[in-house]
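Encoded as structure tokens, the following chain is the form predicted on its own, with no partner shown.
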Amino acid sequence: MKQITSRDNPQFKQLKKLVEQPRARREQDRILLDGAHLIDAYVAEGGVPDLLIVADGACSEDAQHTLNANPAVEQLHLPPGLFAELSPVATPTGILALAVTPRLPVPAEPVFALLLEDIQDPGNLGAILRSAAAAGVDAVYLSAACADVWSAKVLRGGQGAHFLLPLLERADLCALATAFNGQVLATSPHGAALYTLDLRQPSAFLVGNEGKGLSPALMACASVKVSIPMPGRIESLNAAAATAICLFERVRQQAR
């Protein structure tokens, strides 16, 4: 067990870079997992953390269980004030893990794909990934302007989805949509009603930016525009909610 009490400590500075800088996460191929649930999900999929970071005197029961379940992993103890500088939440659970960024192989010919263009809200992106994992999506492709998929907020929103999904960042979405061996469905306010389409065939959904939607260039790569019927007096749905509805309509049709 190691103890750090100063924010000038080189190891603490390096950990803080991982929290704040996507470039540092890419260069080190490391992420910080916040909370017992995420750490346990990582371990359940075969991951072994490099380091467990513990808040002295502020470790929850779940966090203590995670510590006990990983006795061989080195521990770093921090005062609560320093720990709070690494945790993205207002009320930390008292445990973080430094871990290798998981990279699941992307299938050469997915039959159920999700292409995300410029999703910028980390909470939205995390929720979308969680729905994609739950729906059994084969691969998720993200444009360069999406929020950093390995940020703490996206990881927390994903609730372990990152460890189950092949993710391809900074992807050329137009090229992928053009090459996809199946129908490519662009979410749009003005398109064919989702529930009238046959989604039992290979399908790729295109989902665009929260405010602007899909770019004209990517929209042009789609086979069909698809909309979600909304009888209520609301103009649009949250991107994460709309994506979940589309994905699980395919799940429903596949189960028939």
The other form holds:
2 protein chains.
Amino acid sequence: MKQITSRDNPQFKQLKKLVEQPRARREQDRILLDGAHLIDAYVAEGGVPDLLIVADGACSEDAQHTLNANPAVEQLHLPPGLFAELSPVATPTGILALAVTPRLPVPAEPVFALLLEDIQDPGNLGAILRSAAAAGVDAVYLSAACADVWSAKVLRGGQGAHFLLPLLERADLCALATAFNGQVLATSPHGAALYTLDLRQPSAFLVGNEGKGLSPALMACASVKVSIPMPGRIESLNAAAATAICLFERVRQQAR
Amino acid sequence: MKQITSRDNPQFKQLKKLVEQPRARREQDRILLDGAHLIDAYVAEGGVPDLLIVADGACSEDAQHTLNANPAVEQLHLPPGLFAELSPVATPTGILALAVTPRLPVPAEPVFALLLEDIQDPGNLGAILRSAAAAGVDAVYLSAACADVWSAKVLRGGQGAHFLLPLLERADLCALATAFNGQVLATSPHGAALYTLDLRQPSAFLVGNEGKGLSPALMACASVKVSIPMPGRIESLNAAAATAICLFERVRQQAR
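Given the form predicted on its own, corresponding form predicted in complex with another copy of the chain:
Let's see the whole complex now, leading with the same chain.
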């Protein structure tokens, strides 16, 4: 067990960089997992954290349980003020883990894929990954302009989805859509009603930016335009809500 | 046209209170609409803003269009620094409206209702309202511990849903669920599969807090327990995603 009390400590500085900079996460191939639930989900998939970081005197029952379950992992203790700089949430959980970024192999021929173009709200991106993991998506591809998928907010929104899904970042979505061995679906106001389509075959769904929608280039790669019937008078859905509806319509059809 | 240049101006102070305090919004029965899209949606439903507030020299094309479309509405011009205090977003839109809080009458016998218990994330609440408006929900009831539905973040997430939906705040959800003339559905891990239920009859959906789920008291008011089949290995969905899936399964069944 180690203790750091100064924010000038080099190890603390390096951890802070990991919180703040997507580039530092990439270069070190490391992420910070905030809270017992995320750490437990990482460990449940066979991950072993490099380090468990604990807020002195502010360790919840859940956090203590996680510490006890991982006796071989080195511990670093921080005063609550320093800990809070690494856990920028309203109510810090009292435990963080430093861990290798998981990289699940992307299948060579996915049958249920999700292609995300420039999803910028971390809450939306996290919710989309969570829905994808629940629906059994087998490959998620992200364009370079998506929010960083390993940020604290996206990890929190994903609730462990990151450890179950093959994720490919900075992906060439047009090339992947073109190469996909199955139908490639894009939501569009003038598309065929979602419920009239046969989604049991291999399917890839394209999801566009929250404000601008899909780029014309990627839209042109779709083989099927699909619209979600909306009896109400509002013109569109939140990107994460629309994605959940599409993915689970495939789940429904598969279950028949 | 009026100009304010000091943050000590009483009208400016009152507007700032409206941004910051749910209580001020309640007492004055007024909200602030941020951006041309929300203002246009309010006006499209017959609303007439009290006041249009413009950032001097930072008025977008959309904002100018909204100004031109509402020539009879009084204008207040603010320097960008003051305007930004009323529009706490990364990229201020350059236009705000002060407007009476819309109150659509709640039907005496709704047939498609949504009861929201302690939804605390403003992004989730906004997305849920947007899905509800799109699905044609005819009454939304919110418990007292929900995020304030008229805050800037929830309004932004709702994208105009607030002006289409009858909303009842600080509602007694148990009493409403008990009185509802139809089935009352609660998601629960051990419920019947969503796709096996007949949702064409009058239906009310109960949605619980993001972390804690439904309170036992409200769960006890449900007549049907429903679960969303999840082929993946994650244990639950985001509250807004789960709500979208349930509401649109009813839309799908109604469309048959």
